[in-house]
Each structure stands twice: as C-alpha cells, then as structure tokens.
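To begin, one chain is listed below as structure tokens, in the form predicted on its own.
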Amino acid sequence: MAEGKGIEGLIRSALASLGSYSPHKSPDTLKGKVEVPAESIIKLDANENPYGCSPKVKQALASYPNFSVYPDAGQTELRQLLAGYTGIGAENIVAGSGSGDLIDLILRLFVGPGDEVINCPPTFDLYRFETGISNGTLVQVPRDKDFAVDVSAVGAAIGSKTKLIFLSNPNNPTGTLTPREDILKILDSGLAVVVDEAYYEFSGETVLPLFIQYQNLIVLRTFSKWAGLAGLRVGYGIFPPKIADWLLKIKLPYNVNVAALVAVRESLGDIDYLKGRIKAIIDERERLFKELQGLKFLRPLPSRANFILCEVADGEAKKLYQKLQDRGILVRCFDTPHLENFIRISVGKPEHTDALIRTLKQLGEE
C-alpha cells in the first residue's frame, strides 16, 4: 500500500485529472434553500418529458407480479421490441440502462489505454468523462461558432490509435442536427461511429438508413425524453451483429430491470398517446422559443430536441441561473469551454412556459 495514503493511493492515477460528470439538481435537494416549496418547484434542467410516461406504465407495473424474479440476461423479449420500433433486426439490438450504460460498454469494448476518441465539444458532457474512466484518450474537435462539427478537422484529428468518433444528433446541449453529408464523410473514416439520437423523437431524423450500408456505424436511443421513463433508466443501441454480441458478453448480466422492461413493452404498446406529447413538446418549444427572443438579454438558437440553449448577454450566465433558481425555476447553467455564457432550457408544459417567461421578464426590470 502506498506509504501514508491508506487505500487512496491505490486509486488508479489516471482518474486524479478526471474532472466529474455534473448532473442536474434534484428539487429536494433545495428545500428550504428556494424562494418556493420544493413541490413548487419548475424543473427545466434536465430535458425530461414533463408529462410523465403512459398512464399504462403506472397501470402495467402497480400489478406486475414478479419482481422478485430476475431479468432475462439476454434480453430476448426487450430486444424484440425494440426491432418492432425501429425496424432493425434484434440480433443488432442491445439495451442498457440509460443510454450512459451503453456508452460505457462501447468504450470498454473499444477503448484501452493509449487509445484516442475523437468528441466534438460542446456536447453530452458523459463522452469525455467516460473515455477518462475507461483511460482512452480524448482528443477534442471543437464546433465551429455555429455549433456545427467541423468534418475536416475532425479527419485531420485521426490518427493511428484512434478508436472512436462520437456525434450527438441533435446535440445535446446545442440543439443543432449535423448534416447527412457530414456525417457520411465521417462514417467513410471506417472508425467506429456512434451516433446518439437521444433526442430523435422530436427531431424526427435517424441515420439508421444508412445502417446496412455502414458497418461502422452505432446508433444509440433511449426512452428517457420522448417516453418519460428517466427514473426507470432505459436505453438501446442498435450494433452491427458482431458487436451486439461482444456486448452482450461484457455488460452485467442483469443491466436492465423488470421494472424497465415493462415499462418499454407498455409504451410501445401506447404510441399514439406518447406520439400526442411529443406533439405538444414541440409546439411548446416553438412557442418557448418565440419568447425568447422578445428578451433583449437572450439569444436563444433553433433546437430540434427538446431544450433551447440561449447565450446570455453581458456575461450574466451564471447570475441569472441563480436568480431563477432562487425563485424556483431551475435551468441548466455551464461551466466549460463554448458554454460560458449559455444556459440550456428544457421544454415544459403551457404553463412552464409562462412562469418561465413573466420572471425572466421581471429580472430584465431589476
């Protein structure tokens, strides 16, 4: 054991540079500390649905009789539904728990010490944090002013030892789609491509067409937003054949629960209603956005998910984060490099909307 460090000095050395991943704040975390009661709270933090999931998911697992009895390791049923939904074959089908699971087990599988992973900041804060754990090396391609990949750096940027490319689409915390184009020309590298559609149910655009052509290409989903199932923690990616099995051989044997398993089943069995909220997402995040930019201190950018990211004027980011989260309304606020001065809004309900809007309106007069 290291000398005068007790158990800490046999913490990998790696990690001592590894600066962690921030998740939002939970509203019960701030009670007491807020202008209103924590059930007051308006969460626009962390792009969940706020109408929750399908009614016949709190139906289905208030009755579910068997909790008590382990998942399917291979996911036979789950990954059945999924190639129902997607029209992929489920033998390309893996699931995890969230998609930050899946994520984790792609650079486990690919990635080894020295290894280099090619991120587009910024983006899903997640790609440079597990690349850390999983010691690859991250090498950063910055967006252009626009938000936009910037492909030719991105080629410039691979090299022997580069393993990885991750693209968010739309990203997250920006927005912004990446063409197809774009993304054939880095699809034509032959590295491994993962594409992240988190947020495809409001943007309506996949590259999965482009799936049986490219055998380099990943594409990752997740039921969190457009279904509201984050608290149950449901994700899949869709993996050439090969890959789906080496996945499948490396995850922990039970890494997507019962609970989450029937709440899949029951939303797929309810589209029509989700495919109703999402609807209702969209418009309100057109009419969020139209808001907006009656603010004189917000420049808001098109979104085709379901938060808009605004940059604050006069370096005030971090001010008006507090200010509104002081009175109950928490946004997301940054602090890394290109995100200095934005905060990201996700999208609520009408009335979100509107409290949102008359207290940013107010401290505008302040």
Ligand SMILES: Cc1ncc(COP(=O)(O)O)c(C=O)c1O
Contents of the next structure:
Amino acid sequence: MAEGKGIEGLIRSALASLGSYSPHKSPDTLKGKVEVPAESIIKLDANENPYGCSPKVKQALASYPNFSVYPDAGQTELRQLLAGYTGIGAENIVAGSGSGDLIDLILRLFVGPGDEVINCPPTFDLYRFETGISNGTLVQVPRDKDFAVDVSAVGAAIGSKTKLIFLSNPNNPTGTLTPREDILKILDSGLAVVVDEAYYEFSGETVLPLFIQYQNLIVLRTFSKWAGLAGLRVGYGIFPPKIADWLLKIKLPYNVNVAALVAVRESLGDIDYLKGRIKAIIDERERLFKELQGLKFLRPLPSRANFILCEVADGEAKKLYQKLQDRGILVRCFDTPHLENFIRISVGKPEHTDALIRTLKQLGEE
Ligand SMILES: Cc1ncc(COP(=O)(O)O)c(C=O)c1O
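Given the form predicted on its own, corresponding form predicted in complex with this ligand:
The next block holds the full complex; its first chain is the one shown before.
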C-alpha cells in the first residue's frame, strides 16, 4: 500500500491526472442560492426536452406491474423496437443507460493503456473523460475557427496506435454539422469511427445509410433529447454485428432498466406527438436565434441541434452565466482554451425564450 495514503493509495495511478467531468447543476442543489424558488428555475443548460416525455410513458409506468423482475439482459424486445425505429437489424443494436454508457463501453472494448483516441474539441467532453478512465491516450485535433473538423489534421494525427475517433454530429456544444464528404474521408482511414447523433432528430441528418458500406462505422443515438427521457437513461448504438456481440458480452447484465424499456415502447408508439414537439423546438430555436442576434453583446451561432452556442462578444461569459443563474436561468458556460468566453443555451418553450431575452436585455443595460 502506498505510504500514508491508506486505501486511496490503491487507486490506479493513471487516474491522478484525469481532470473532472462537469455535469450540469441539478436545480435542487440551488435551493436558497438563487433569487427564485427551485420550481421556477428555467433550465436551459443540459439540452433537455422542455416538453418532457410522451404522456403515454407516464401512464404506462404508473400501471407497470413488474418492477420486481430484472430486465432481459439480451435486450431482445428493446433491440427489436429500435430496429423498427432505425430500419437497421436488431443484431446491430445495443442499448445502454443513456448513450454515455455506450461511450464508456466502446472505450472499454477498443482502448487499453497506450492506445490513442482522436478527439476534435470543442466537443462533448465525455469523450475526453472516458478515454482517460480507460487509460487511453487522447489525441486532440482542434476544430478550425468555424468549428469545422480539420480533416487533414485528423489524417495526420492517425498513427499505429490510433483506435478510435469520436465525432459528435451535430456537434455539442457548437451545433454544427460535419459534411458527409468529410465523414467519408475519415471513415476511409479504417479506424473505428463513432458518429454520435444524440441530436439527430433535430438535425434530420444521419450517416446511417453509410452503415452497410462501412464496417468501421458506429452510430450513437439517445432518447434523452428528442423523446424527453434524460432522467430515465436510455440510449443505443448501431454497430457491426460482431462488435454488438462483444458489447453485449462486456456490458453490465442489466444496464437498461425495465422503466426505460417501457418508456421506449410508449415513445415509439406515440411518435407523431413527439415529432410535433421536435418541430416546436426547431421553430423555437430559430426564433431564439433571431432574438439573440438582436443583442449587441452576444454572437449566436446557427445551430442544427436543440441548443445555441453564443460568443460573449462584450463582457465575461462566466459573469453573465452567474448573473443569469442568480435570476433563476441556467445556461452552460464555456471558458476553455478551445472555447473561450462562450455560453450555450438550450432551446426551451416560447415563455422560456421570452424570460431569457427579457433578462439578457436587463443585464445588457446594467
Ligand atoms: C453529443 C452527446 N452525446 C451523448 C450525450 C449523452 O446523452 P445520454 O447519456 O443522456 O444519452 C450527450 C448529452 O448531452 C451529448 O451531447
């Protein structure tokens, strides 16, 4: 045992240099710290669905009789449902406790000490964090000034130890899409290419049609955003069948709970309702964008997802974020070398946009 450190000295030394992953704040933890009651907080910080889930999910869960029985470890019904939704065979599909679970599993499957993972920041921070946990080496290939993936730099970064590349498409937090021809060039490298389509239902763009042709393509999706099920935790990935078999083998046996299965079944049975909500969010995104453009101190970026990234052109993003939080409006703040002085605003209901813009205007006048 390492001298003087007790049980902590037994922790893997590679984790010592791992920075933290900062999840969003739960409104419950802000009770008494903001100027409004916790239930009036407007949560625009985690790209959740402001309309919640389908009412059918709530009804079905209220009368579900079998919470005492473990789920099917092979995910048979769930994979069939997802096959119906995606048009891809069930043998290609594995579900997880959110798509974050699948990011973790993919890294456990492919990456060990010394293996390299290419990441294109600014992007979803879980790719960096989970690579660190799996003892992989992160190779950062920053995006260009317009947040496009630098495809030739990605090519130059590939070496004998490179296993995986992560591409969030649309990218969180920039909301930008990577053109199909760039994704094709990256797929031609033969690496395992993970295209994370967490926001697909908002962008309408998918690489799934490439799946037949490319045996190295992995596509991730989630029910957290479009279906309003972030709290129930269910996502899935589409893999070559042999990789899907491996993931089913190494995952925790019951990684998706029965409530999540019921929720997927009901959501897919109420797809027209959910599509109506998606349309409302996309319409609201465009209105929010125009409103933000009207503010002198912010520079919003056009987005294909359910959030808008804004450069704080006059002032400090951290201060703006804090002032909004004090007034009960939660957004995400970014101030890293790859994204200096930005805030990301999730698209809410029209009344959330109204309250946000009103508050931003007041702050702009202070
Ligand atoms: C790009 C991207 N991928 C994956 C996730 C994880 O989603 P979940 O684990 O809720 O399915 C998120 C969540 O914000 C995301 O932005």
